[in-house]
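As structure tokens, one chain now follows by itself in the form predicted on its own.
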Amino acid sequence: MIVGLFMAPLLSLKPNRLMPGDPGYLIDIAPLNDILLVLSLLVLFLIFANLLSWNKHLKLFMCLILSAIFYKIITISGDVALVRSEADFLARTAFTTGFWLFVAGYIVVMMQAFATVIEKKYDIKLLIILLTIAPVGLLFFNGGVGEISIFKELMSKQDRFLLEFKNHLLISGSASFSAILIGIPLGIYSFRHQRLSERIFGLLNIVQTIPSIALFGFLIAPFAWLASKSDFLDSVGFSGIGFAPAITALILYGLLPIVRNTYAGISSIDPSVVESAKGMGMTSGQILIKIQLPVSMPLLMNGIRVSFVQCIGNTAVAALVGAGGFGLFIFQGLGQSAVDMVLLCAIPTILLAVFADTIMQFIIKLTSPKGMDYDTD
């Protein structure tokens, strides 16, 4: 954080959207008033982070003063970037290394801090966010930040910022979803025929080895072909590029910690208990209904959340295909050398995946069987 604040630059000073800007120091850009203002936090936050870390609720305190630099800081860099909007309104102030170490700095030591005073790993996920965003979003929205980089560039794709946010949603969404229907049978399948289950993860785990962008390429020809030997398919819109070879494609990665953890759980469960529940005379659909299903939900639960986190972060490569997505963003702006744009929608990819993951962690805890201490990591 230190070396983010004062031996890196935390803004570039662009002429435009596309030159590469000056760097900007915060000794540079903020009157001598908020660098004291600045310092002063800094150093109340350096004395309780060494002076009272033995108390765990003082650390709260500490990450308060930790926020309150957050703060300063966007705050800084939204009063540079609106004297210099004003002055000429095709020049651009974005964020860059210093303001990038800052946080990623900012964010673990909160984590740190939090991980003594709160037990439960989703809600210091929850809280981390809540803190890294208020601030930014009180600011942008009464107009404080409203004139750096990557913010006018929201402002100027708004509604296809919000269109493309859906579609990331659909079509992770649909694939984690099929992946789900079609990952717990296998895994169910698996586990019964032993002899069958090595070619099944085999193949699997081929997939996984393939990268994303070759599989979405690989099925591109098959599914054109397909869609122009039936008419029925081409109605509906099936084609060799859009939402069909996505989430196809998708659900394929999917499937390795659904199926993997399915299995798993369902071995991990003491054969004396299956074969006393057959004694009873349970048959085996009601063994795996109100036995094997139940126990090894927790372990099923974590490999839908490693399903579900990771086809949002590849959903982004879903752009490719012509299926859309953050992804459609991220790409124009590597075209472009638009580094705002980038990470317009790649910050939403990160943030989904870290939101997506915490509820799941919350969902694991809920369906854990009571007694059983479930760490997800």
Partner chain sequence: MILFKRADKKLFLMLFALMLFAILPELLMPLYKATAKIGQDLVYSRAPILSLLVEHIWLTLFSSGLSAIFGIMLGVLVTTKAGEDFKQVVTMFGSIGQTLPPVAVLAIAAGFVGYGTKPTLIALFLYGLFPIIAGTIAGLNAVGRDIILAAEGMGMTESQIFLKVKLPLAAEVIIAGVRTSVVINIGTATIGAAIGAGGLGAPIMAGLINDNFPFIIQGGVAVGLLAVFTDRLISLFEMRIRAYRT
Second form
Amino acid sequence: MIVGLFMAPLLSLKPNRLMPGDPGYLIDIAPLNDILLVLSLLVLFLIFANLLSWNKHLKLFMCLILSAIFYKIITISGDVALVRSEADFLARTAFTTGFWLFVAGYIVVMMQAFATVIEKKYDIKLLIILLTIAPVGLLFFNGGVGEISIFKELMSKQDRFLLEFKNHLLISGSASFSAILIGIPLGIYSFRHQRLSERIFGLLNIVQTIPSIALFGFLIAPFAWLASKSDFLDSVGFSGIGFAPAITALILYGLLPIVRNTYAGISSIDPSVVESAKGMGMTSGQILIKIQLPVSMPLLMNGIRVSFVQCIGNTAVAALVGAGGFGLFIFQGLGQSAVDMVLLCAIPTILLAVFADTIMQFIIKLTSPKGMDYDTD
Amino acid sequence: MIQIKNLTKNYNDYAAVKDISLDIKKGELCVMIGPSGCGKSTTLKVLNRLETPTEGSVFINGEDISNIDPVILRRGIGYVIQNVGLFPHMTASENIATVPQLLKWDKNKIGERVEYLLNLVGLEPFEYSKKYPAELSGGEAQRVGVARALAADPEVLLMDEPFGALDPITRSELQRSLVKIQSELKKTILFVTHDIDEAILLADMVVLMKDGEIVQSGSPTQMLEFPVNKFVRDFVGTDRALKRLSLTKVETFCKPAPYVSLNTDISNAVEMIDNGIYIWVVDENEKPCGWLDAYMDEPTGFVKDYCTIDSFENFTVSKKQSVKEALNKMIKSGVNQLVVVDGDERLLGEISIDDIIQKS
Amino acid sequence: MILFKRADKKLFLMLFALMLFAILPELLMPLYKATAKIGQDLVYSRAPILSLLVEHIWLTLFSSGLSAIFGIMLGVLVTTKAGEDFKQVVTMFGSIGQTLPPVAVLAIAAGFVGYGTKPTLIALFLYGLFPIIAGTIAGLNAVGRDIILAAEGMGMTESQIFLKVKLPLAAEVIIAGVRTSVVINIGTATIGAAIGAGGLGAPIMAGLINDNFPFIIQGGVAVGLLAVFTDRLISLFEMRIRAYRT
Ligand SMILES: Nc1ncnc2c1ncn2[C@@H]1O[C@H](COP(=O)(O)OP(=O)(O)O)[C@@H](O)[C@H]1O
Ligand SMILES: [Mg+2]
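Can you swap the form predicted on its own for the form predicted in complex with its partner chain?
First the chain shown before, then all remaining chains and molecules of the complex.
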């Protein structure tokens, strides 16, 4: 982290959007008192980190110091960007290796702090999360930051960005939703027909194993053929590229975790529980609704979590068959070597996946029946 | 109440139950016993239609059960199994309330019923109603299992080795609870076990099975006294005589015994010692409280000055206790006779080890 | 044993199909003819499928091999007394890492290191690390307390316990982690073609861009067979370990 801050260039000072820039080291670009401030904060942090080694009460204080350093670095960068773009409006100032190394270290330290908080202390955990993202939030109050390349990129593509964001959510949401609608009954079906279940799992396993991009590709021709054969399908926008093959492939991908976990959840129930339910006069429908599904809920929801998170990532690949979403910018950016554009969408994709994962973990906790401590992993 | 007529059940080609017939009267506890794999569980499962008979039929209350919708049938029959099978995501109360809810009982009625049942099976409702199965011990879980089976007040109860998985102490606690519950509710119970002591303790009628067939059926005493063949003899064990003692009540061997009160003059008392060794002493309520030894040097005064008063529970048995328990007490206390009391703890007579040995 | 023999035969058939197809992609010519647009090339000609396959295998093997070495080492380290402090953060790292979309990781690597094989290798290495770390920690954690206690009671030293008890018992779960990692990496390496990493993704990418379905089939069939074959191969290995253990 410290290496990143001082040894590697913090910013890349580019003459324009696409040309490579000159390295800008923190020492060179920042005013002296800012450097001193950052340095003294760092020293403070190191003293705490080493001497007091993660003492409970100082953990929060340390996170605060680190958070402050992060904020300071961003504002320094913002100021530099502002000055440069006032001088030459084509000039771009971009974050580079040093900055990202710092961010990586920053996240690791914050995670370490987070991970060592005792399980039940939700307020402290929340505080750490807030401290971690606060510097980014504070950015909006600093004029210069808008002049940093990646944010400039965001401003100039704001509408498209929002559109693809919506697309991304729409595609992965509808694919996941369909996968749930198909996957749960399929899981129940495989439990009830053990003979067929082997085949179902064999097939789904192969689908999961085939690289996503190949699966997307495979679906193009059949879909194009279908569209060419049926005027109706053609008229509703069904074609070889776009939503239809993307969503189909995503659903196929999403099935395995859901089907597998539904099956595993129901199988994990002690047979005597089902026998006594039956002996008490429950119909098989009642047994499913009142016993089997609720008891397997944690495992089932975990399957949905894996499926959904995976789907968000695969949706980015779906852009290759013209489905839209963040993947569109990522691949476009890669094609044009426009790093900022790539990052602009790759980072939100990651955040989206991590966010979805967190939300799902939370939902799993909520929907797990009381009285059972399940290990969902 | 339950009639099984020529019941045969085949799994593929294997005959698990072969042509058995059985009548169980209303309010009777019938224990089905036999080595594992002899078809006990299968027979039980035919009764609530978890299995379909290959041949033969079963009547409950005179109605052929094959004409009753299995779901309806099962709601009217309590079913308790060895592994309990409590629903892990429901509290004890919710587990017990399951069938009443299926039957759409009124909410208040269900609440009252659950509380009554928890008390009945010996679980304090306040403490246990909100507990989840994971928080219960094996014995507590099976108590809830029994309560759940009794929830909708079924006439018939099927119990498949319900106490088989419990440790001996917990098992005998639950057996005693079951005896108490049965004396209160008088259900018609078909109880499966492979433990002969459990069978003798609980049964009104015992049915001994082997390889899918009934070898012998009858009262526990009959089974012990007149085993039909070597298999039955072996199964009930070499200690048949002892087992029978556990079925015989103390009153059978009780004979009158002289006694004196605490305030009797000692010289009168000594005259009353007719066996030449001792005489029982009772207090003003005729409750035995000690004995008087025959060997005394020139006694004067009252009985209470000479009476040996010990912790006297060790020397008394109730007439309703089994002879086996009386024997246990004699051995523990190192005496040859005990004083027998009636329900009001008044002296009734005595029981002696010689009489037991001679008469049984 | 019969089960293994049958599985082996299937595996061998798959390998044979893969090799045959890599050498002679023309085998599916009727399919190409049926799906190609008029005037399109029918067979990807920039590089033979076989050499792309070799490239692909090299990419995955190299990166996954490194991931396996580092991942297992890290997983082992944090489950020892010395590394206990970092166990939670590394576990968290492993599980969060698995939620990261591979495309995004690849794209970011390209953003920093530039195009070609290097960023792909870095991304594959990093991305492949997570399932292996998670698998190693899970596998070692799953070894029962009483087993370790029994081993201690027999007078085994810490390193003996690790080598003779923990590692063999955890091996199955660790290998499962490696399998996940390798299979994911085969898929991610395919996307690597978008940043010029070569491999079997190249014909697929070319096909997608030029709307040339035969190219997609050539890359897709080869990479699909490779992935399924590898998955089966490592599963077989897992099964052997399980059978050996019981
Ligand atoms: N579903 C089944 N399929 C095949 N055989 C069975 C089945 N259930 C029980 N059996 C066989 O029937 C015989 C009697 O079983 P059971 O009634 O469970 O014996 P137990 O007296 O121990 O309760 C056993 O030999 C058992 O293997
Ligand atoms: Mg049985």
